[in-house]
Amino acid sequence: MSESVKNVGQPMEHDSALAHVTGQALYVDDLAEPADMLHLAFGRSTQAHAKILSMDLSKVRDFPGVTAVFCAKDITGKNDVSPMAGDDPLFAEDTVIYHGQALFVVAASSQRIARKAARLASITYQELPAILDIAAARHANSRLEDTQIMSAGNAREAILSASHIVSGCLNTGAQDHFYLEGQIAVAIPGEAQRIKVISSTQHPSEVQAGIAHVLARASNKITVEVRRMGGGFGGKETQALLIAAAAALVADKTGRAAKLRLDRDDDMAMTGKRHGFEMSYRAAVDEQGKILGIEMDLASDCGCSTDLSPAINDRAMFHADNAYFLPNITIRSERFRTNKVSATAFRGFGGPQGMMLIERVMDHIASEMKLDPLTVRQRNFYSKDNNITPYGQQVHDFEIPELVEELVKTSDYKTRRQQISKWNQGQQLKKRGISLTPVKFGISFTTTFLNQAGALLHVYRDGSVALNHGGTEMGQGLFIKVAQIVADVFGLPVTAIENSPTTTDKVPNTSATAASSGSDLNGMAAYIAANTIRDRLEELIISKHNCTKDQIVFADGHICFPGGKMTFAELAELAYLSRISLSSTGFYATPDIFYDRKTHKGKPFLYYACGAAVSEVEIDIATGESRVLRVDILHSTGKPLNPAIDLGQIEGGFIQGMGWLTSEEICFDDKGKLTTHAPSTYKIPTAADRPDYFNTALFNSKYEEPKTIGSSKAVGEPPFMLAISVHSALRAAIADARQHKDFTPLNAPATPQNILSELLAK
């Protein structure tokens, strides 16, 4: 970094922040509309699993108003939406394998004549069985891959020479991203079969290739452009190839653009969701409450194709240990293949399936051996002496312990769990409970080769800096990151940064924006960029006033050297005239990290993200409702690059999470059709449900990550873990009122139904 007043470090407004609020931030569907532009629409399956035995398209073509429908058998590539196991097509052929899917697209008009026209498809299929849950998909042995196991010790040792065993089962629901702007693309043709592609994706470079396999073309005539998201959540890391191919088919065949926008209800039903789990534990305990040996049984719903399926079913075995060392264990997970649609990635990209299991042992343990959940944590953390995970990897600068502590005072947890078990002593009607939870999250992307990047960076010769790099920008905060890092290294303003769009044409071969890297992976890519025009910009001050490099300072717009001084601008033009290059690309790869997934071990995360919540909760026994009263953060991001964005991220996150948890509950019907397809039916968090007093603060580390950007760590799945605390005090809630010696489960979502369920068993 410069010698300058830093920008990193300094809790700054989004970059976008003002055009947010004011609408004038442009998204896909604002942008101006070519005068001949074709609006699509999707016919699609009635079936979850059928043979389509006659589609006849006749009435669709002939609806006034529609230029051109299109199906598998128009595609002159690969029929293939996929991220890689090649069983996801972008109209299905001659079997449909979920209730939704893509059977052809309408090219109109205006989109409500596409959709109307759509509807009048005259389509015959013979109804095969559905397998539509985890259970009926064991039966038929319909599964992904083989079953995956990771381990350490020897469990079944440990379990059977234990005096003291808990076990149980856990389910977790499936849920939607709920993004506020849906799945859209815009395509528009160029010459010599260039297609330029507008679309809202956290993964351009994907989008890109997947479009030229379909369209049987060279990556280099397909260019990917996204400006913003209105959201992702990992709901447009695969999802959205969907979407731009269809619209890249239509405009390669007519040669006029085409937009494809889902509404709500057809995006609900078309587009993957996180995974629902069946989860069991067996767990052999001392008599303080240690783990000596556990065993872990994960079987997911993947829904009717591979996507991202075994990666992060395997991220559910990474964080099944949380923040606690198990020396005995094994885990098992099972990965089934179901006829809905596909389940797909999603913020924390299945590290809370995993976390939610340890989580409810640590709550067992407690309720069996008498003691307080917390301390029943505390035992179990990872130390100085036993800190390898189960996959091999050795945890090193362990934040929790401390973290908790501090939590533990400034939330005032211990007075205030004597005052619930009290208030609850008086109450008949209401019962409250407290529960306070840890994470660590891997930061990384388990497989390897994703860990990557790249940054193009022109400096202009009136001194301006224009910024582009392979991360996408959807609310994040992730574009004001990365200026902030480049200011600094020219000494500059972060005002003196343009982002521009993330293109296909200017930073190829792309990650996507995903497993909370966007920042540590982009922002180091970025700094080396600037640090190379730097370097240059250095050399010519030295050729010219006979100076060292420790003797050119960079600072708040100038350049001070022995016997001189001159502005940034000053110095751009200097070098444009000396015929210096302005101009540099970057490129960062992760180090030292490497996995082996035949053997599940290795060192897959670069380093672990940190925090902790206390969160408070009250259910009413009379109807099952619940309400979270108060919730208390301690997170830690290293040495943050910007706190304004981090706690914003950390709030947001929280929030999701805590909807997951509590009431966003995925339902199908008997055949496969989804029920919960829009926000009559689907019941995300509103901002009547935050806490009244929803305290969140950054932890102050005392250890540094030397090998991140400023020593700074990622913010953007690890806080939606921390919602588990909600689930956790709910349950505790509910086993005061049953008052019953045995465990109380509680699955998720803890809906006001599941709530009311579990008050009324025996």
Contents of the next structure:
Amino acid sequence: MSESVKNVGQPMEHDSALAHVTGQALYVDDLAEPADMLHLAFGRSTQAHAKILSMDLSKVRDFPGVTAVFCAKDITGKNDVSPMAGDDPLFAEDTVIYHGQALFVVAASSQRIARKAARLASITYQELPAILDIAAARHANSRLEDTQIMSAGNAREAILSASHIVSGCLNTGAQDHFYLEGQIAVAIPGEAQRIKVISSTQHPSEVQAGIAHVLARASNKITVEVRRMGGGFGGKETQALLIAAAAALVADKTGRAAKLRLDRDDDMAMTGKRHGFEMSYRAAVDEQGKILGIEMDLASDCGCSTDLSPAINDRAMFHADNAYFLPNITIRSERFRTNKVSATAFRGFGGPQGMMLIERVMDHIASEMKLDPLTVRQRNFYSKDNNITPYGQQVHDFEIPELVEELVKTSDYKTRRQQISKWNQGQQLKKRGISLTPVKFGISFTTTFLNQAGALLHVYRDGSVALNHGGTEMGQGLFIKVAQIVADVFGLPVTAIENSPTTTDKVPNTSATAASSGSDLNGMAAYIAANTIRDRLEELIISKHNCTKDQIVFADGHICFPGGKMTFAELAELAYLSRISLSSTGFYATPDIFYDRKTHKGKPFLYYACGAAVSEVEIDIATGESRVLRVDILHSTGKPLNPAIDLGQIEGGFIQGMGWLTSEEICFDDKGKLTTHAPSTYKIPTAADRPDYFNTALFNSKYEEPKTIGSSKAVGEPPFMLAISVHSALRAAIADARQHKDFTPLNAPATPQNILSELLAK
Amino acid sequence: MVEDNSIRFLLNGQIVCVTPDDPHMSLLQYIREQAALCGTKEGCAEGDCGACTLVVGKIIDGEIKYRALNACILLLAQIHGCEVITVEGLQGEDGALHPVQQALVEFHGSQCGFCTPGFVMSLYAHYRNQLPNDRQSLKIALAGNLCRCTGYGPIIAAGQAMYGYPKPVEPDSLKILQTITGTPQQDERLFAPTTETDLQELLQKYPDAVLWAGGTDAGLWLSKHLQDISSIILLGNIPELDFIRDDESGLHIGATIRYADVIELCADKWPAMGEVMRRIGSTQIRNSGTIGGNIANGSPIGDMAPMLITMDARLNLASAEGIREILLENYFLEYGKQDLRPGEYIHSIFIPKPARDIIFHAWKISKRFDQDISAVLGAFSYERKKGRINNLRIAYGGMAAIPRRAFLAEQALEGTCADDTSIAQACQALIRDFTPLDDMRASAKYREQVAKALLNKAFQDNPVSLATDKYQYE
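Having seen the form predicted alone, please provide the structure of the form predicted together with the partner chain.
Every component of the complex follows; first up is the chain already shown.
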């Protein structure tokens, strides 16, 4: 018997690649529209914090082409689209809490009419004091929840007795997801109060439940479907509900299909962003640059509501250690409520901010102790003996020390660092910098119950397979990965597996496709479903051919057993005729994880995903402009399910992280209005920002992660944080230009303006 | 073909004849909503993301010239007589993928796929014109297409590989395009004059009409600001405005000449200007946007004006009364106000031939290298005779409500040897010359700092800048 061709591990193209390049891939806005469909637009608040004294919508209603206008009082159920806290109204009632907040929705015969009409409302406000930054929130004691403290050992004592202390601060900015497909939903009313919603969402189950609440209806009346999103990045986890709920409300009230597609400005003003953080630290260090004790203060701007901020800020604490053993540590995390759009999930989910702080500490120690920052990092890595995180989880099978050693060689880090130092000496107007930073990212939802997934698998009589699971496809390649897994169970080519849209009436009660967990969770659920069917098929063969289970081989589209061979299609037909079920669900819950949020202790993560990057940059010291010249990445995805997809996630994540730390700046004016509300003012990286020298490799790990599907590791979020190397390299270039005096913070994003201000800082 | 006033064009090989209810309908609206070709996407409706990129062919000098354009801010009426190719139109009759599609599949160039049709079409335009596919050329070709998933690597790799596949036979559309005549003139909401005389008459009759050249700025008034414009006069069908003349006196640029049409000529004469022009907008924007339009709107942050001001460029403003020539610097009066009289329009721009040994520098400073509006644009032109600075012109964009000369700084340096003291004095003078803008692009303080830094650079022997395509690492 020849070795079968496995699908898992192959660099297969995205299952929709052909549809993407030919324009055949359908997104929500591309679906054929029912003839009488209504087009919707939100009316938005023009104040950040105000009492609504009156709202006159007559001009909106009277605008030719407008069918209906709905606001808070038209909601039968609960006026709330929050994921848990109950503080995100669909429409503002008597008070607005951020600039751009939805006040009403207009339904009209065309999108243009709806959008024009939405601007005609006359609303009178009584302005209230608006809290627009962390300082103001602290002053007003405007907090989402109590300050959270995570600690281990005794940081204060270590600091008091230390001979070397470094301290400083760092701010990191917000970031817009800028998925290319803006938020959108279509709601189609059916019989008996049923509503079907096609939503661009990472979390169909939450959209379903949310709509059920808004309409005061049971969840079984609502079906939410998503085939694909044009990008998500966390921005369509909780945020999609606002749009879908408004569409469902209109469909329910009017009995007509309703589509709400936010235009880019509305999308950017009305939906949440990455949390801006203001952080500081105080660390005790020994002669070797090892951290003996550290106090970290993390304050975040959560915006106007709770959303997922508690978990996001928790994850900032979980990653404030990054790859380093911090025996004596106290992390204080303050979560502030402000009058800005509520901050939300974004790739990394707080992790990047926490990691930025500790990487700054590493650079600071190196500067203070006159050491190579890489040496400082290496000396502080977790090791066999020093392997307990601040939250009490043991770090085992730690890949980073070896991974970094290999990257140092392949990137030629040491020679280049010397060359750069020499090159800088000969330059008056330009300086270069290089830095290597690691990433250790915890995999699992830290809210333990979310770590579950379901799949539904059908085999038809012709041997074709229909795969469905709770995970959503947003470009990350989840569907192809899970299809590869299922194909291998049946010994089929991956083309035999048909991916079907994620739908709440196929797999219920799903978690968001988030936390990098999509293929870990759904891959395992689908694997279980496929094996259930395979077991039944094997039983059938055993009963008819008197063989044992291990004598049956599923490979290359065939099933071989002693004395026989048949195609998978023949076996499916045989099973059907033998009245064997060819359909199965699969369910998976991540084992062996727990977390006590009261004490911030436990084992929240199944494992860690690791990688490292070396970046080299150059700055113009007269203008503060910068360019990334070269990037070398070594990243571990365990035994990759699909190395091509993984490389795409790694490079894409890196560039997105680079954008966060360099050119992407979110600005509000002094009235709380977002001023960077479109790509004309908000600058994500373009093709020209990607350096020509960009080497990405997958780390060949000697450790095998036993608990994951195929010993693979999650890849969605971790590579985002590899871009911290860019920021650290910019800091190195600035330090060189400043002749290494007075370590400066270099807040993110490092725009030309911020870089120049560092260069000129006294 | 019947001579009527419908908008006629070739769409993926089929002649289409449309009389839209709304004559201001965008090409994107038509393609998605009426032609039901949903491969072309809307990502931003302002020409910044490139998801709506498609390729438009137009007959120029007897052959079809293909360009990538943003459909979201292009009027349907602007493509009368053109060939439009969308992502759905690339596959061969047997369904075979076009090389750019094949390469994108093989190199994993799509993830979420939403931006992909736009990238396909930008690469297709590049392929169709058989332009060089080295990394640098590709980055320039793709700077107007945003991708949030891939980090661009696989897309660039696909571009580098695309010429390696068998070349498909492209249908020759010239003959069929030549059968389309007439103008896309609609009712009084949209005029498409074909001569300057007609234009002048229209302007007298409809003094408030909006003149529409490339539409890369005005397009947003419709697509984003949802304005109702009573009348639009398209300028793209008037051959008298569509000319470049490079003669003894200097360079004459007709009002409807697009950036893409003159970028090489300008770069050849004044490399620094070429570098800046190459960073204005994106390939799609430069294929549509005109220099005349950039000036006409009087933006304080338009990149051409400061450069042209330092070259003593002049504007020829035409009307039924004839031509009025003014210095470009006198055109900008105050924010939103230009020296343009009722019935007048920009006919052409004239850049006098500069002295042979002129030194010209211009730098564009922005948050992002490509396709970003400048925080500051500094332009400097002077001669150096026996070490002394003569005929100095300094102009900035982003430093005031209009693009303007730095007169006091010029005075501080004119006739000096540009020694440290004079430059320091000029920098001091800059503070008096300008009250810089303060907004999300940059603070007033940064603008002032950078304006000084650029002034310093301008008098160095070999000023360096990171902001150049010519940058080579190692």
